[in-house]
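In structure tokens, one chain follows: the form predicted alone.
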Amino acid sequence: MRILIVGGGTGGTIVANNLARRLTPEIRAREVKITMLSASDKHMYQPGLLYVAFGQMMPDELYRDQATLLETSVDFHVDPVIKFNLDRKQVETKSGRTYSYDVLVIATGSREMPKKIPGLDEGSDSFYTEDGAVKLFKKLREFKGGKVGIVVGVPHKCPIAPVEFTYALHDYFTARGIRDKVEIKYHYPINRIHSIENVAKWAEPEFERMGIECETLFNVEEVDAENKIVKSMEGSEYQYDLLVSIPEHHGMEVIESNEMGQDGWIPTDRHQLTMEGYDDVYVVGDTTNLPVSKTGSAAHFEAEVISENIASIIKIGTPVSEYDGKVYCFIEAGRDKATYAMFDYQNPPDLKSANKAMHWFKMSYNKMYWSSVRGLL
């Protein structure tokens, strides 16, 4: 049995490690082989980018060598896939090699798309890449006062991040003693301040307490970078001194170019996590088109289901588990406080009051992530 995992992010790494441990006897007997193909030899802890944007983490703290995170029985190659031949059970890679499989796991992730909006790339800053987060921190450090606009495109990775960033921005300027010189205005594309209703209800009074202005139904149409004006499709505009954007995300280009899903999101069975039309192809993490948050926790829970089912199919011929849409997200709430959102397909999140204990739990998880991605937590 040849198991091929394409992508070395959270979901792909957990699948590989869980399978390597579950199938140890079969691997030793050479009945099973696990191969991972990745575009990079590095693994990034992506939630840490928010801390980089405020000078609370250094970029080098976000990375580990991918090979060190994998069980030694996993055959790891830095060789990006450029073509999927699903009907022939093969993929082709950048190096020119062809890999055949019996079971394929696609964990290619997602990417921000600022160039979809005219002027957004030139006229705004974002914290969704290392370079972007460092650049934004330098601008925040030099900022002396004025209007700061926050604009959000959907869908995007970590849906809670715009709210967390807004809280952190308020605290940052307060700590510098210039909060009274800064206007913060948060813009969101639907008629509430977050896509998850209970998150919106929780965040709105906090925004009011912090003196943060909000405008909903603000879908960015273009940014006039020269005159520092962001314009919405609805006809309104905002003059800014600093614009922070959370751009719309797509799945990876290789998924789009292989016509495997609109905007790079692969149609995925919501419970079995198989690609529609292919029982031998599993999809994990941001790559899916599932109606759940594109977060590391969703990828983690999905990865556990996928690895359990692949192992059980090999051992007894049938899957034994289903994904219920479970997501668990820490939410930094400012002033060294945090809360969490836990939900699934059937149950919306019920957010509790933020507290310091949950903040320190989140800080601890920033370190525990490396054990988590190894599949040990």
Second form
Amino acid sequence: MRILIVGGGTGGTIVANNLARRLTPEIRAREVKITMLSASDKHMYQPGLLYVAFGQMMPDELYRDQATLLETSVDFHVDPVIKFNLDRKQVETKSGRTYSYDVLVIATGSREMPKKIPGLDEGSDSFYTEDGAVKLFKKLREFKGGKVGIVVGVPHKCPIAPVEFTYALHDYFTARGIRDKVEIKYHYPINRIHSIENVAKWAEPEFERMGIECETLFNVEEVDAENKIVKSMEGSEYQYDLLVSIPEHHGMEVIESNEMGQDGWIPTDRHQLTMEGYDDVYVVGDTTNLPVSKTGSAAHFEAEVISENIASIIKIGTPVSEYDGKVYCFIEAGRDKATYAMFDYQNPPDLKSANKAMHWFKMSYNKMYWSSVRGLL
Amino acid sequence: MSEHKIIDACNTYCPGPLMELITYMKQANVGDVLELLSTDKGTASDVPEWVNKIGHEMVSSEIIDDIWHIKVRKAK
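Okay, that was the form predicted alone. Show me the form predicted in complex with the partner chain next.
Full complex below, order starting with the chain above.
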């Protein structure tokens, strides 16, 4: 049985390690082989970019060598897939090799697409990449006062990030003693300030207390970078001195070029996590078209279901688990408080008050992630 | 030729039904009809508010077996 995992982010790595442990006897007996193909030899802890944007983490803290995160029985190659031949159960890689599989797990992730909006790339800053987060921090550090706009593309990875960034921005300028010289205006695509109703109800009075202005039903249409004006599809505009964007995301280009899903999102069964039309192809994390948050947390819970099912199919011939839509997200509420949102397909999030203990738990998790992705938590 | 696409956003909380509709509306062509399925009662008022503000066309909105079926035509 050849299990091929394409992608070495959170979802792919947890699937690989979880399977390697569950299938240790079969691997030792050479009945099962697990192979991972990734585009990079590095693994990035993406939630750390928020801290980089405020000088609270250094970029090198976000990375580990991917090979060190994997069980030794996983055959790991830095060789990105360029062609999927699903009907022949094969993939072709950049190096020219062909890999055949019996079970395929696609965990290629997502990418920000700032160029989808005219002027957005030139006219705004984003903390969704290492370079962007560092550049943004330098701008924030030198900011003397003026108007800061926050705009949000649809869909985007980590839906809570716009709220977290806004809290942190208020605290950052307060700590620098220039908050009274800065106007912060938060723009959001739908008619409340966060997609989760309970988060919106919690954040609204907090934003009001912090003096953060809000405009909802604001979907960015274009940015006039020269005159520093962002315009919405709904017909309003905002003149800014600094614009921070959470860009629209797509799935990876290889998914689009292989016509496996519009905008790179693969049609996926919401419970079995198999690709529509292919029982031997699983999809995990951001790569799915599921209506769940594109977060490491969702990828983690999905990865556990996929691993459990692949292993049980090998051992007893049938899957044993279904994904229930579970997501658990920490929500940083400034420099020293946090809360969390936990929900699934049947249960909406019941938000608790933000407190210091949850913030320190989150700070600890930033280190514990590496144990989590190894499958030890 | 315009298409009719169904978006199943039942029992989802984040990013939620309206965000799903906005995502698929970007992928659609002018004239396409998107049918949003949602179990969130707020969707019945949230979607028309956005559709009217942005200038798309509400086709219909009805609840069948506790599921809202909201049809929107992309107008621009």
